[in-house]
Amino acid sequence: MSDAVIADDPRYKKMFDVRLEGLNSGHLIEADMNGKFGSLRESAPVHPGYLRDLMGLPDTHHNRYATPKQGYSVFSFDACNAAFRDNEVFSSKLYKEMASVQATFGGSILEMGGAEHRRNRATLQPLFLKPKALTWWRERWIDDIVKTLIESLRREERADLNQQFCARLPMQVVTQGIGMDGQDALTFREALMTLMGANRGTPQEKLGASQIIETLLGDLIARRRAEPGQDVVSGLVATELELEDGSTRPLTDHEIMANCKLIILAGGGTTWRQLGITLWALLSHPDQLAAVKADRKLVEPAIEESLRWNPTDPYFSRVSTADTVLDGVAIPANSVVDICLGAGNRDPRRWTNPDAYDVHRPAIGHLGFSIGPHQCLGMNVSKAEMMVAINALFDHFPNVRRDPDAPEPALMGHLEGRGMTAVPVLLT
């Protein structure tokens, strides 16, 4: 496992380049976002308009559906979180209409609402639940793959955390955890994001991608209906689906396909761009830095504020299925929703001064992870990996620090994905 780890492979600066993601997804924004996205809040909690056109950004949007729609953008916090814990109203079945997200995962959780979602999560949730990532996922998984990293940066005096660390713990974890070996890793990510055309591929190379991402998973699933294990493919094989009517049947090797497709690209993403977005925050406050340093107990309140603060995934869209009005505006049915949590987590009607990054304030609920139905599956291992890492850095490196002599890194990225050119720092 450690080989694959701590590879010298190039294929890490390819898929974990924020600039690159961005130029790849047609819209590279490098400038901060979160000054327009404010100016929107405060001038109305929902606007007509799709999110991207409010922030005047290039126009590669609407024709992502399958059918023309209305747009509507939501900016505070009251309102972002009443969409998102409605997901009957403001519903998730927009997917359906994305070709990308149904080339990659048609028929996993993220398209479904109501019922159908319901008891399809609860197939995959007791795997994901704290507990589990307290105990199976950090014994099984984090601590090991944590302690390669450590010891692979002990060899240096200086490092870029965001390549040499917060990129590779992820997408290890997730990917062992499915039940791949570690070796597989790197190319099943690059074949899953060939796919959602992220590397602007080919429709050969798309389609042998997908050739890659079919056998990888399907001789896994294969192996563990022949031979269980502990991962989370075992568990979704002894798992049963229950209907509509109240009888269960197994999973189909297609259900637990697309499940799965989602998971590694979600987790491996995800957790990459916040962590460095915490480790950078913290570096760039010493004051801060000092004092997580000083008392653990607070490396999850600055993971937690980090999240709110600038969350990696600044929105997500839903669709209304049905006339509605939400904080005085009307929205037909059929309309695109953008809910965006970047600026509804820094809204001042529930933060003192929301723009600062602050460990020591006080905790309240934020929209970092999403809430309602469709809050984060994996989040409790997201967080379970931050703390070991942070933990980790800290407890091998305690001089720590950001690198002065290094180009200064920049948040940046598309809309919808957001992180750190880089993390410089020094380790003695």
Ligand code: HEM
Second form
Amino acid sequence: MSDAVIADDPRYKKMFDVRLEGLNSGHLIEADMNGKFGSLRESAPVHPGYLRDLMGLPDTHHNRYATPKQGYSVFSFDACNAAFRDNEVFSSKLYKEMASVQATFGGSILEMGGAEHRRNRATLQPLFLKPKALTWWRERWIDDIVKTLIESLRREERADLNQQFCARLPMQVVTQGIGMDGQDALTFREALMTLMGANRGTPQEKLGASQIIETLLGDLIARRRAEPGQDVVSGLVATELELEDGSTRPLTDHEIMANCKLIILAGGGTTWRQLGITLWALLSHPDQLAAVKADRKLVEPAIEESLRWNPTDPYFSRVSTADTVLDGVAIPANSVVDICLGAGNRDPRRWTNPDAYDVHRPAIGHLGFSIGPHQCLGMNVSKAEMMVAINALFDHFPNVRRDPDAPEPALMGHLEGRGMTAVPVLLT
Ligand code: HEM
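The form predicted in complex with protoporphyrin IX containing FE (HEM), contrasted with the form predicted alone above:
Full complex below, order starting with the chain above.
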């Protein structure tokens, strides 16, 4: 198993590269977006217009939704918070109109609303609660994978933690956590990304990717139905879905597959990028790095602060289900509402000196995992991964610091996903 975690496989470089992610999505944004987010937020909490257009980006997504819609964008903390929480009016069913989502994990909880979402999310929720993340996930997968990665770093004097550490941990945790062999992690993720990517893969390649996914997941579900183990698929095979009339039934293969694909896609890239952002934030603020190394109670605030300061996914979209008014702006029914949580997270009405990274801030809720009914299902697992990883790094490499001879890395990507180009360090 440890071979898969540290394999010298060129696909790592190809699949965990924020520059390539940007190019594949059709719009690489190398510049920091926070300045523009801030000026939009300060001119109005809610603007007519798609976020993409307000940011002055090329219109690569004109046919993103099945039917044409007007766009609105939300920037203040209060308005983002209100829109995320009111999932009846600002509905996630927009995902049903997105071809890339439907091709990859159509039918997952991400696109559901109301009671249907609550009942379906309840089949997964027990596996992702905080105590489960800190025991089951940690003891079964996170600790071992971190240990293997740290052992392999011990052979190096310098490293790119983004590639050698941050990318490998979450991909292996979610793949093995589902119940799949770690050896299949890269193959499975590559196939999912081929299906998802707008500019990636010919129709033939997409068909091949779809077959790989159906075979790997289908075989796993069949094996666990015959003989349950200790993993997410086994948990889903054993659980019952409550129906509208109060009766229950087992989940279908299709339901299990859709949510497992969502978990692997949502859990791999996000934690990779956020862990890299957190580590680079610390490495670039030597006083705070020293404080966190000396007092490990600050590791969790350091992670929360990075999720506030530079959340890897700075916006999510909803569709309005009725004529409504958000912070004084009338939004007609059937409009797309781009909720820019990256701007909300730096709202000066909620945080003092919001553009600064500061691990000593009082803990008040941010929107890095969103909020409301669709708040990230995997946030406890993700935080457990990042906490174990950062603590292990500081335990084994107390001198870890920026590599002064490496090219300066940058935070970039596309509008939906941002991360570090590298996290170059000296380890000894
Ligand atoms: C730093 C890492 C992560 C970030 C920043 C993040 C962020 C988010 C956000 C903002 C949402 C809300 C999407 C929406 O409202 O449309 C979300 C949903 C979700 N996330 Fe995460 N996520 C992370 C890690 C993970 C991990 C590790 C997993 C699984 C192990 C995961 C699984 C999910 C799932 C299943 C949903 C859908 C929840 C629902 O629709 O009810 N995420 N995530």
